[in-house]
Structures are given as C-alpha cells and as structure tokens.
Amino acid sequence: MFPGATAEREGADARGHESDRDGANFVVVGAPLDATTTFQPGTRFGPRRIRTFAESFDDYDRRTDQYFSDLDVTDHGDVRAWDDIEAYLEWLEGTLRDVVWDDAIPLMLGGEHTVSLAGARAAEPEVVVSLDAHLDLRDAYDGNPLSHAAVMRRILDDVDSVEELFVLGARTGSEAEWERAADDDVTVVAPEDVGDWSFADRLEGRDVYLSVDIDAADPAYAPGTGTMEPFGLEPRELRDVVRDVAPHATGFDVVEVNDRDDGQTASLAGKLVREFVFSNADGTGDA
C-alpha cells in the first residue's frame, strides 16, 4: 500500500465486484505491465518498489501545510498483467475510469509507458502533458503498434477527446518522430529549456493528463529505468513541472521504473506522486 494511503476493500474492482473507497479524492492504480519493454526489462516490479521507497516520506508537507493522510488517497493494489497488450489495457482503463466515475483522481504507478493509454482513455483529458525522454511518437515499434514507444502516437491518434500533447524532456527519437512533433498540437520542450519555459495559459480551463516517464530525469539521478538516456532534466525541474500542472490535472501517472538500482529511481517516483497530490489538492502551481 502506498503510504498514507488507505487500502480498498479486499477483490474491491479487481473482479466487478463494487468498489469501498469511501468518498476518495486520489485512487492509486498499480499497472505493472512489463511486455515491450526495450534493452532493460523489469517495469513489472516498479509499483511495489515505488511504495516501498516512498515509506520514508515525512507525513506533513511543509510548502502545502497539509498531510497527505488527510487527503483521501485510496490504493486499489495492481491489476495484475498478463502478456495480451490490448485485453489488460481494455482491462485497467475500466478499473481507471471506475475511478473517474466515483470523482476521484487515479494515481497510476507503472509499469511500462504502454499503461498511459489506458490513463488517457478512462479520463479523457484534453491536454496530456509527457515527461519524457523519447517521443514516444512513432507509429510503432518491431511492428508493434501498441509498444511503449509508440504511447503518445496512439494516444494522439486513438483518444478522440485529446487536443495537444506537450513533450518535456525529450532529447531522442527517430526522423519520423520528430516529423509527427513538427505538427501544430505537438509542442516538445528541451531538457535545457524546461527550467525557463512556461505553459502560460494553455491549460486553463482544460482537462489535462500528466505523465511521467522517470527516464525524463538524468540517468544520474534514476538509473533505474529501462532505456537510460543521458543529458536529463534534474528532479527539481520534474518536481517543478509536476506542481504546475497538478491543479489541472484528472488523471496522472509515473512509469518506466524497474529494480535495477538501490531504489534512487523509485524514491524519485514516489516523491513525485505525492507532490502531484499535494499540489492537485492545495489547488496551486506554485513551485
């Protein structure tokens, strides 16, 4: 369970059965997918390492003034994957929109990039906004459509409510990749950039999805990861970007992390999950 969570009811959704949240304004989602995953394999094992990371955190937040026991986060524990792509998709986007239906906010801890689609699909924003290092634009990958490297492609092409996707941190991606960026409802920021760029007024009054591939920080900083990609954002500059788009956010995730350091990447995660929560909950951007 993540901490200062409550836990759901025991087989609560996992099987169709009625959901116990209790009015809860943040439900945490495990997706730990772990079928196309490239070079380092191990995202099935970032859910349960992102809670077990994030047990050190104080409760109280000193910026917010707040406890994050005090706001109504939920764990509803892992949908279990299995190796059909498209049927766990279908599967947790209707345990994630479950959890739009009853107002609340899913916190989705992955699992491979593949898992955002689903994100996106149950709440239907109008914006998604990537942390990132790679595209994550091409059409697909090893003839596979459904490859986490083709998330945000089928997100722009597949989710009819999806307007524009912003790329923050990306500094890879093929000829093709960076052709489909060219277009006018893809912006893709720098990593050198991130710091000084704004979003000014492109979210208000939008729904927006956040996105967090923790390849986006410099593998210094979170070397646990499968596709490691140097020249990255310092997790200032993710925790700033986190904090800005919050208060707009209905949907939010972090992926991408696997057990292949001493839990530097998933303390990052799970520190970024609850200044998403702090600051969605504070109702204010400010860094």
Second form
Protein chains: 6
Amino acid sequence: MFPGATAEREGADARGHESDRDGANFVVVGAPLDATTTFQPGTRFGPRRIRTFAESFDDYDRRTDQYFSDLDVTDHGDVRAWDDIEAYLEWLEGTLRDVVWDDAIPLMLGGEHTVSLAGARAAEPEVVVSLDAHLDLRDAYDGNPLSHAAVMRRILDDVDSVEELFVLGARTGSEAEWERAADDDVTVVAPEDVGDWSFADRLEGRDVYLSVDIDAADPAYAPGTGTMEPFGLEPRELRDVVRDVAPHATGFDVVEVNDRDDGQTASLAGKLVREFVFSNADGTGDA
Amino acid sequence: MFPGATAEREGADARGHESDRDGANFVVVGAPLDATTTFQPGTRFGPRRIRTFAESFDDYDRRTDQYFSDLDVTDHGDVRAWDDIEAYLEWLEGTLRDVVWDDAIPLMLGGEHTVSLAGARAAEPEVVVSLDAHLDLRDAYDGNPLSHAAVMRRILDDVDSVEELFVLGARTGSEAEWERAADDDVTVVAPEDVGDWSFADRLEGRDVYLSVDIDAADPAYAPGTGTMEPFGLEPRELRDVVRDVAPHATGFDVVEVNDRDDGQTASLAGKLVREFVFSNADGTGDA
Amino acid sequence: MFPGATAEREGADARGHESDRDGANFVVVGAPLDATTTFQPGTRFGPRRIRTFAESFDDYDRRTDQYFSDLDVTDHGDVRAWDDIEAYLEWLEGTLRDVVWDDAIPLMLGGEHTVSLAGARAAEPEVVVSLDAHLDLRDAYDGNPLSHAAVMRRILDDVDSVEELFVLGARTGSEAEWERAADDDVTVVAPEDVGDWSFADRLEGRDVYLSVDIDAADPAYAPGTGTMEPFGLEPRELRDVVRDVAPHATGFDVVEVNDRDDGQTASLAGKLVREFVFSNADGTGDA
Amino acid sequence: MFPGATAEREGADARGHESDRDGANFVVVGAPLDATTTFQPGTRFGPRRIRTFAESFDDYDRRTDQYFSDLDVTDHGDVRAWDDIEAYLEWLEGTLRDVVWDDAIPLMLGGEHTVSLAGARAAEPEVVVSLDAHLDLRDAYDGNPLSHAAVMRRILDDVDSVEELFVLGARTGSEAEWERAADDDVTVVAPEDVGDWSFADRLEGRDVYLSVDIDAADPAYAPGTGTMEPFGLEPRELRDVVRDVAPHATGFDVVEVNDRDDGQTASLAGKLVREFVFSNADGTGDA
Amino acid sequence: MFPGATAEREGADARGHESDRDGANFVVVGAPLDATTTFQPGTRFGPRRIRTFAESFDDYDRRTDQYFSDLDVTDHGDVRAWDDIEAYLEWLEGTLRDVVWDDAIPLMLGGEHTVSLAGARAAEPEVVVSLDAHLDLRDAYDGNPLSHAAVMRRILDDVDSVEELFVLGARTGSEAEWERAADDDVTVVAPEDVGDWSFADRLEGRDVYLSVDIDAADPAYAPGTGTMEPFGLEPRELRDVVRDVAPHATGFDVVEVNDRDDGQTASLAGKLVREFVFSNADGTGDA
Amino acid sequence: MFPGATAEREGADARGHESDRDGANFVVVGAPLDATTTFQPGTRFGPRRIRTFAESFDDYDRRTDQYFSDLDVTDHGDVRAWDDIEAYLEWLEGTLRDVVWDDAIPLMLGGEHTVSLAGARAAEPEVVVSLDAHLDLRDAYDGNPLSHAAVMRRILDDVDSVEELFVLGARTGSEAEWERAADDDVTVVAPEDVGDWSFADRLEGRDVYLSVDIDAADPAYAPGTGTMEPFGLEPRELRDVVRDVAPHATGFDVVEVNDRDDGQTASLAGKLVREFVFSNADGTGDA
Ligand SMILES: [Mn+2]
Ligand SMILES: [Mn+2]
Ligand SMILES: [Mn+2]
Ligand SMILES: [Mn+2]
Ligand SMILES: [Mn+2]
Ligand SMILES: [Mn+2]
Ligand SMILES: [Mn+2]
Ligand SMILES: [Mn+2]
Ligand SMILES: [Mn+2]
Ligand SMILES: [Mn+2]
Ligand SMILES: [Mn+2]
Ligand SMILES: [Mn+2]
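Alternate state requested, the form predicted together with a further copy of the same chain (shown: the form predicted on its own):
Let's see the whole complex now, leading with the same chain.
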C-alpha cells in the first residue's frame, strides 16, 4: 500500500462499483506491465518498489502545509498483468475509468509506458504532458503498435479527446518520430530548455493528463529503468513540471521504474507522486 | 561467441542456406525470448551470459579426451526476439531447421522455455527429455498456450513425431498437469530419484531432444532463473543425465537462465552445453 | 499478502477480537524486528521478501493432494517493529495470542530470531523444536537478554509450559551455551545427523512450537541471513523435519531472512511455510 | 585505518589517557551504531566503507598545498556498538572527550546520526552546523528520544553549550519539527539556497561542531544511506560548506553511510572528511 | 559488436592488411586491459559493457541529422589482453596503426587508461585532449612507468609528435604531477571551469587525439570506474567537449569503465562514442 | 584484523625481526595479489572480505574444546601488492619466512593462487596438498610462468624441498597439465572421490603445506571466485581434508576469494582458516 494511503478492501481488483473508496480524491493503481520493455526488464516490480521506497517520506509537506494522509488517497493495489497487452489495457482502462467516474484522480504506478494509453483512455484529457527521454511517437515497434515506444502516438491518434501533446525532456527518437513531433499538435522541449519552460496559459481551462516516464531524468538519478538515456533532466526540473501541471490534471502516472538499481529511481518516482498529490490538492502549482 | 566455437559470418541471422558452417557438427543458437516469464524477468540476457561465463573453461575435456574446439561447433549468434511469440517461434524454428538439414545438432541457449517448442519442431524427435522443476504441461497459462509453463504440453500435443516425454527433477505443477503427467506418454522422475534413474534401453534407437530448464537444479546452484523452486537437483545429477542422453540426441537446449545472480547459473548452463557436446561426439555416454 | 492467503481487513494491525479471520486455520504474521542482528542487518525486509518470492509457487501440492488456498490461511500483515524490543515483543505476543485463541496456528515471518519468544509465549507449547546453526542459549548477548542469540534460553527459562527443546542443525555456540545444552531438557542434533534423526514418539501427544532459523541451512542455500555459518543442512533435510513436526505443532515461525542475496533464502523460507501448512493440514507428516 | 592516518596502538578501544596519539591534530573515530535506522539498515558498515573508498585518493591536496599524511591524523579505530543506545553514547562520548582533552579534533565516522549527540557532548560547541535532508528535530521517534530523527533536538535541548543550530539542505520534517525550526535558535537553509548561502560573520569567534548527514546530498550522489530524500544538494555544495565551516570547527562527523550502493556514498563521505581536515589545518576556508 | 557498426570478419584480431573494412571511417577496437587498476578492478569488462548498454540508443541523431549506421563504423572486436603490458601495448598499437593507415579513425574502448598510449602512438597526434579526474602525469606508479596513472606523462615524453596536452576536469594529483602540469606544454582546466572553457583556435589545423577517462564525470554519473573522485563533471559538459574536439580528432578512446555499477557508466561511455562519431562526421562541432 | 587474532604493531608491514609476535603460533598474512586473474577480478579484496565475514563466528570450538583467541594467532595485516609479480612474491616470501623462523605457522589469505609459491618457498615443505578445481600445472599461462594457473607447477619444479603434490577436487586442466599430473610425484583425486579419500600414512612424519583454492568448492558454495568450475566439492569435504592435513602442516593458505558474491565464499574461507588452526593446535585431525 502506498504509504499514507488507505487500502481498498480485498476483492477490489475485481472491477466493480461497490468499492469502498467513497470520497477518495486520489486512487493509486499499480499497473505492473512488463511485456514490451526493449532492453532491461523489471518494470513488473515498479509498483511494489515505489511503494516501498516511499515509506521513509514524512507525511507532512511543508510547502503546501498539508498531510498526505489527509488528502484521501486510496490504494487500489495492482491490476495484475498478463501477456495479452490489448486485453490487459482494456481491463486496466476499466479500473481507471471507475476511478474517474468516482470523481477521483487515478495515480497509476507502472509498469512500462504502454499503460499510459489506458490512463488517457480513462481520463479522456484534452492535453497530455509527457516527461520522457523518448518521443514514444513510433507508429509501432517491432511491429507492435502497443509498444511503450509508441504510446504517445497511440494516445494522439486513438484517444479522441486529446488535442495536444507536450513532451518535455525528450532527447532521442527515430527520424519518423521527429517528423511526427514537428506537427502542430506536438511540442517538444529539449532537456536543456525544460528549466526555463513555462506552460503560461497553455493548460488553462483544459483537462490534462500527466505522464512521467522516469527515464526523463538523467541516469544518475534514475538508473533503474529500461532504457537509460544520458544528458537528462535533474529531479528538481521534473518536480517543477509536476507542480505546474498538477493543478490542471485529471490523471497521472509514473512509469518505467524497475528494480535494477539501489532504489534511487523508485525513491524519485514516489516523491513525484506525492508532489503531484500535494500540488493538485493545493491547487496553486509551484508559483 | 561461445568459447571454442567458430562464428558464422555476419548476416547469418538472416536465414539462408549459403551459410559457411559447412561441416559443423553443432550449431549454437541464442534464443533470448523473455516474454512470458512469470516472476523474475531477464532470460533475454541468458545467451550472452552463458557465453561469457563459459570463457573460463578449459578447451580440453579429460574424460572423453577431446578438445571442444576440435568438435566443429559453430556459433550462429542470437535470433533476436520480439513480442509476437508465435511469429518468433516460427522464425526461430526456421533457423534451427536449417541446422538440422545441414546434419548438425542445434545447441539452443534460452531465453524462456517456450523456445524449446521451436527446437522440437525443428528436430522432430521421437522422445523428449526435459530436466525441469516444473512439468510445463499446462494447457495454457494466463490464457496463453505459448507460455513457458505450457511448452511440454505443446510439444506433446502439436509435434507429431513426439511419442514420449520424460520429465526429470519435476517437483511441482498444477493438479491438471499432474493428471496429464499420469498418461502413458509421460514419465516423471522426482528429484530424489534422478540419481538412481537409468534410461536403460528406453532411448535406444530413438531420436531424442534434450531440454534443460536450469531451474531443475536447486536454487543454490541456479538462483539466476525466473522461478526458483527449492529441493532440486545437484549439478552432478544434471550432468549425468546430460551425459546419458547426449549420444541419442539430435537437438539440445538449456533455457531459463537470467542475469539476476553472481553467474553461478550461467556457469552451470555453459558447462552442461559442453558436457552435451563432448558426450554426443564421444558417443558413449557416462558409462 | 502471502500468496494463496486471504488478507485480513485493514486495521487488523491494531489488535482486536473483531477480526474477520473467522474460521482461519493459519494466520500469517510478519514480525520484521531487526534490532539485535549481530552482523548483517536486513531482517526487517524478511516478511516482505518471503511473501514476494512465494509468488511463483503452485497453489497445488501433489504430495498431500491439497490446494494452499483451500487451507484457510489468512495474512494479518506485519506487526510493525520499533526499537523497544521488550515492548514490541509484548505487543507481538498479543497479536499471536489472538490467533491462538481463535484456534488458528500462527505462521510468523521474521524478523530476527528474538520474535520466537513472543511466538512461544503465545502458543505455550510443551516442546520447542528449533532448526538453527546456533544454539541461541546465551544468557544474554552484549548485555541484552532479549537478543536473538539468547532466544532459546529465554524460552526455556521464561515460558513455563516449555519442558523440552530440540535444536537441530546446530554447529556452533559459546562454551556456556554448550554446557546449558548438555542439560536434560535440551537435545542437540548435529547437522551431519539430522538426516537420520527421527523424533520417534518424542512429540506424540505434546504441543510443539517449531522455529526455523534459516541459517540452519548451509549458506549456499541461504546466504541472505545475518550470520552465515558453513557446513549446514540441505533444504531437503529442513523440509523433512518440518514435515515431521508440523502435525504436532501449534505454532510456527521462520526467521532471520534478510534481503542481501538473490532471493534463494526467501524462496526456501516461503517453501517451508507451505510445507508446514500442507503437512499440518494433512496431519500425517512425511511418512 | 583511514588512508594517510596513523593507527593508534591496539587496546585504544579501551578508553584511557595513555594513548600514543600525542601531538595528533585530528583523531578518526568509527561509531558504527545501527540501531534506530528507520528504513534501510547498514550504517554499521559505514566506517569500514568510508575508510576503504578513501584509499584511492591522493595524499596531496593542491588547493591548500598540503599532504594529508602530514596533518597528524590518528585513527582510533571503531568504538564497537551494541544495542543499549544510551550506554553506547556515553562510552562513545568518553572516547571523543579524550580526543578533545588532547587538544585534537574528533573526526567521527557514523553510524547513524544519533552518534552526533556524543560528538556534541564531547566538543561542547556554541554552534552546530548540520548538513541534512532532515531536520532531526523530533522530540522522539517511535517513542525513542535517542533516535537519529531526534538528534538535533537532543543537542539543542540537552547540550548546554549549544546556542544555535544551522540546518543546511533540509527539505522535509514533521509539522512539529518545522515549528521548532522556526524558533530563534534554528536557521534552516533550503537545498535551493545552500549554494548562495554564506555564514558571513555568524561563525566568527565561536566554537562550531559540523555534522554531515550524507543524505543531505541528492540520492544520485549518495544512494547508500538509510532514508533517501530526492531534490538534495550537489557534492560541491556540501564541499563548500565544509570548507567554510572547518576553520571554526572543533568537532566533525559524517554519518548515515551504509553499504547498499556501489560506493559513491562512501567515496563522497571520505572526500568530505579530507576537505574538513585540509581546510581546518589551512585555516582559511574556501575563500 | 557496437550497435550500428559492422563486424569485421573473423580472424581480424590477427593483425593484417587484408581486412574487409575497406571504406570504414571509424573502427571500434576493444582494449580490455585490466592490469594496473589501483583500486576497483573490472575494466576488462568495459568494452563488452559499453557495447551492451549502447543497444538501447536510437540509430538516428537529430542534432546532426545522421544515422549512426550510415557512418561506416566497423567493429574490430577486442584485442584480448594479457599481463605483459609492454608487449600488449605494442600489439594493440599495431592494430590501431592499421586502422590509421586505412584512413579510418580508431574508437578504442578500454580497459584501463594505459591503452591510450597505444592509441597516441598509432595516431601520432600533435595535441592530446584528456578528460580525466586525474592528471595521469606520474613518472611511474608503484615503480611501473606503464601504469594508468602515468599514461599522459608517457604520451608527452615518449610520443614524438605530441606537442601539447589539455587535461579537462582534473581535480587531483601528486605534487610532482601538478609541477609537471605547470609546464608550458600542459593546460589543466578545473571541473568548475570546463563549462566555460573554449578551445577557441587552439585546435585549428592540428591533429588531435581525444581520450575520455570516464572518471572525469562525477561518481553519480559514473560509479562503475576504478577510482571514483567526487566533485566531477556533468555528462553534458563531457559531451560538449567531445563535440568540440571531435572535428579535429584523428583518434578517440573512452576508458576506465568497469562492471561495478548499474550500467550508468557504460551508458554514458557509449553515448560519448556516438557523440564523437556524429560530430566528427558532421564536422562542425557543437556550434 | 582476523577476529580472535592479535594485531601486530604498526610498521609490521615493513619486514623486520623486531616484531612483537613473540610466542605466536600462527600468523595471518594478507596477500591481496590480483594480477593474473583470468576471468573475474577482485582477489585484491579477498583478505579484507575473509576477515569481515569471520566476525560472526564464535570464539569457542566445541569439537576440539578450544578458544580461537587462546591459540596465539597474530594478524600481520596485508602485504600490499603491486604489479611486478616476481618482486612481490619475493617480498611476500620474506614476510612469510620470518613467520617460519619465529616457529609460527603462516596463515596466508589470498589474493590469487600465485601467492602460494611464496608460501611454499618460505615453508619449504616436503609435501604440498592443494584443494583446487584446477590442476594449476601449466608451464605458463599467456606466456607468464608466474600465473595462478601455473603455481603448482612452479612449486613442484622450483621449490627444492617439495617431493610430492596432492591435488584434491581437480576437475579440469589442459592436456599437458593432465600429462604432468600423471607423473609419480603428483596424485589427483577427483571431486567424486574426495569424500572417501584418506591420506592414510602418506603425510606421516612429513612437512606439509596446505593450499586451499576456494574454487575447489562447487560454485553454489563459493561463487565469489575468479573462475567458477561446476561439479565441485561440498564444504564438509573441504573441511575434512583441512582437518586431516592440518596436524602435519607447517604452512597454510586460502586463496582466490573475491568480492563478487553475497559473502558465502569469504564465510567458507574464514571457517576453513579456523578449522585449520583448531586442528593443528589440537593435533589430532578429524579422527
Ligand atoms: Mn516512454
Ligand atoms: Mn522513455
Ligand atoms: Mn520449464
Ligand atoms: Mn522450470
Ligand atoms: Mn537463531
Ligand atoms: Mn542462527
Ligand atoms: Mn540526520
Ligand atoms: Mn537525514
Ligand atoms: Mn586516467
Ligand atoms: Mn582517472
Ligand atoms: Mn582454481
Ligand atoms: Mn588454483
């Protein structure tokens, strides 16, 4: 269970409206999919590891003067994954949609980035903000359109509500991905420019889905991920984006955390979940 | 490249009969599939790790008075995996069939156990010997009939040439698997009995495919595998079975090695590959 | 949650009789105490790690023809530890006593060996069987009578119901411990002799508490423990003792598992929990 | 032995004034206490690990044009810890007080942060500077007033000489801790502000004790610590504070280093010990 | 094989002009020497590890609009090392000289820094740029003039063509090394100043050899190296130097990568190899 | 310092007869040579690691009713290694010869096996007993006659006093080594036969040097070694040989322990040192 959250009752894994999370503002959902990871596997252990390394954080947040345990966060547990990705995403989407219908915000813990497709389908945002070293705009990867490397393309193309995508921290992609990224509905902010980037009014009045692929961070801060890409963001840059976007967000995930490090990656991911919750609840962003 | 083997030319990964392995007696084929691993992933690193940890072995084998490098072993390299298991198995089968048609014996390095289905299809044996902690006789796992946990069932049901299966070292399975194992075409030898087990005349004059799931060994000897199962075999017991079966075998694999240990598992796997080659070439088994 | 068990409701950590484990036959209780570990710390991660590595085991047990999930095992979760050992043991004892009063058998997952004192106090057995590399019969260690190295002495001296102690696999101790072990109420079986040891009628009709310090196993099988001691037991020897004793046992624990290995230790510990449950439920032991 | 230091004679662990460190300017004292670590244990290995990873540093320091081995550093060895924290701290204080009475500066290698209480008691400073991610101003933690999480509170409240506390790099704490931190005798400098922070005349003419909790650094630089807290300091920021404070310091420690990483943490800690010694001996700070 | 490169034919390890790398612009050469590593060994695994962790990089580079696989990079494989350093360096020099004579640029993957001597001898540059935490200007180390700690001294003193050495990121050395560094033919740029450093016209029209000792980076980014030295460079600083120097370079190496981390170090090293190739091929540097 | 031993005074590393080990019966000497390790390096950390993992052993040995700390064991510390193997061996031999001249028995902690040459030269035994997976009878390895793989050949050929060599547990070697092993002065006992092997009167009245290459053990028990070789000895078999040989031995070493495991290897090595000391002091062997 995510520290400071309340557990849903047993059986919650079976989707159903008779859940006991009445009044929850946020619902943690583990999505340990680990099927299309290209290089180093282990994202199946991401949700567990994030919960574990979040244990040492204080309940109280001084910046927003709030207690995490006061913010009505429920932990749904994990939606156990299997190897039929399409079926899994549908099932996962159902779980997340129930959260949305309960007027709560899903906090999804990946699992590979592919799970964000279920998140976006459930939240139906107008804008998606993706913190990622990669564009994830491939048409398909190894012939698989449901690959983590194609997830933002899927969201752009298949989720009707989505009008615009911001990719922050991206530093690599195929030529075709960069071409797709040049279209009007995509804005890419290079790692060097994220510190000075401001969403200004771009998110005002729009529903936003925020997805954090932990490999957006430099490998020094997040070596426990599937495809390290040097020259990345610093944690405070990730944090400040999360703070800025959270007040506008109706869905959130942090993905691509695995267990192949000393815990730095999960610690950072858990902190970003909390920053999201504090900032969304507080409603004022970083300013 | 497997130490002591000769590399095939570049491009060999693309299947074609114009290979330069003329005269090879054995062909190493890496099959780094890592798609249905249930618990700890990492079999994608199995082939690389086995080759690496085999580097410290002597070329000369005193028991059979042979040099490994004299036995015409070629290393084909890896058949790169992707996440369409069915398509991958077909492609892999093609590669292995070419080996068989060249009158050589494939030595497949897994990868998850599922790859043995390609091995059996290519070698078309009458008998399969499986060293494994698990029966792998499920009809399907998580709805997937091409799961590592169903591979022996697939081989029994779908590979026409196969008449009989021996599972040595098995110590766990579902009730349905044990029921299937009670049929006439399956013989299960418990870990406690493997030391005294003899194939007697059972393999005489028959084509055999030998598959070593490294989790047959006790976790002390092979912690780097996906699903550890205590109370397993000792390495010498595995070795003696390999020596016994090798003279009858037309195909061989060692599977389920991952990179989550200190190298013990890959070291054992590499040694068993060599024992197979020495014993097959020598033709006399352990006696 | 221990795989195959049912979770108790949230709040169960707060001791109270209104638990929902009505009808449970076995109750898993995590006791992550990690206060007096002499050498390598980490037993605080033992319960979590045992539960994790038990995930890959089959629900069905062929030897006893039973399903683990049919045997009414409830998982109480962990009784969170703090650094006042005496107070913690009392609190823990309360939790375990509730289990006993519910006519269920506690299955405690350590944590350091000290927690067995709470287990014995709650179960009030006549006989204690300890599988351990160490005698744990010190009067105190570093001046602390509540040290893991003194736990069997505490149990013998302070738990009135206890008449006799069997220590199996012990291979080291201080001179004073060996002297205490020479008394009539203690029987020590050396690792070399455990394989041939039989309890014969010694446990007949008596209430037994079975405690497994995982360092009883040779370090090859259980390197993830606080004080490795070479020349230990093989897993099948541990297993056979567990099978023999389980039908007589009213309390069980497995302790001293930490996270400083590749999972072998937790895998073995989880397996022994299951062997205990299957054998106790089956009631017939190993014969 | 700390590289470049001279060993005290055997028996030095037993406190006594007949030590052979006559003329020593600095005395390294290992304090491997590992009793109240909240999350990841292992600080007991801190002193050993710091000494080991300091082996690869050059003896010569170019900035101050000094040789470490010329600066009369003696290594007292470790003051072996046990689990009676109060008694241990008293014993440790005695060892450190001897150092102070010999007109030398103790360089304590932790061990958990609690040991700084012994350091402050022995050095009796007017000012304490703490580099730490945490405020450590709790009244008690889990009911224990001698917890690492309460050490600065203990020092403020119980060490009479102490007038003022600076906590640099702190980014988390309970609400009560932040309230205590708002008092006049405490100054907290957020991680973002440490780079521009200057002590100006604040330390002039006052005796200072400098304590470095290595978790002040961002987890990327120091993952081998008990409670990682993202968004931390960079090593050069830590270094510059050490250089600034060292000329005023009469006592120093670096704490909370464990063995759960690849050595980065111990390497950084060892470097900071040396920066302290060079800067104190040189007497001029960073300017 | 370095991802995106083409393998040389088998037998290429035996030096000879009948290689099939006709037309190659760059030739990767592994030089796994691991003989004089002072502290943590393992550079023998450097080349393998760099190749492995480069697998997850995109072929396409957006900044220069080039495909790595279009740039005619051949991978020669490793020049297997043995313990006669002098003989090994000669043999290695021969291999690298063949590359130079083929009008290609060697990309050497270390191995310890000593191998750069072979690189410089083969490339015969006028200028050497060394990114390194250390000066490596010792006359000898432990009496060995062919130590990694003396490699830049050897190059300066023994390679006739070399007129000038730039050491960027150096932060430690013996007093004698700093004195040698004060000579006119050496320029040292402290880590703090590398970000603002510009070669201006200093490299114009001169043949340059670029050597990257990965310990130039801060240990957070490169813990997998023999002698960590805190307070180092950030990856983008390393990258920008590589981009600046590459257009002038006729030889390149990245050295001192070992296997004692989670892959961050090899990932960074592989990225720098690619930045070198892209920038050299593009010819325009970072501007 | 080896637990239970007494430290020699500082400066002891510099050879000299004014040592303070008067009356010592045994002298621990660390020999961290790590120069010719073929595969996995790290033997330089062997002595430190053995001492560390020996910390958890009881002082008292029940079998022989002795206290380790009563047996006059002194720890000389390490003889720091450098890369001129020949010079190092001479220096090391001097240190060991001093031990022998003081009528004490050297207990050398390796380091690579090559150091046994210094041990044999110093002890001048008539018989050498080597527990090893390898014959170590090469004439040279990679052209180096002072390789670990040639150490027993060097001892046989170059140490005049040596008449006979027993290699127990050997299971691999080159053809030439096996031929040399067939000579009258060498006896090889296969791993399978070690359990039943008895020296009978073969050691009676002769001075014996006992060398334990830890890779004699199966990799399950000793994965932390340079060249794992499966199908090895069990720890009790190693132990029983040590017990048998110790009463006849005038020199002892345990070598080839590195730091690439979870401590199992060092724990076993430390235990064997103690078994040697207890058995030698007791004088009666295993019987
Ligand atoms: Mn992504
Ligand atoms: Mn990504
Ligand atoms: Mn299998
Ligand atoms: Mn299996
Ligand atoms: Mn115990
Ligand atoms: Mn024990
Ligand atoms: Mn602190
Ligand atoms: Mn702290
Ligand atoms: Mn260098
Ligand atoms: Mn360097
Ligand atoms: Mn050996
Ligand atoms: Mn050897």
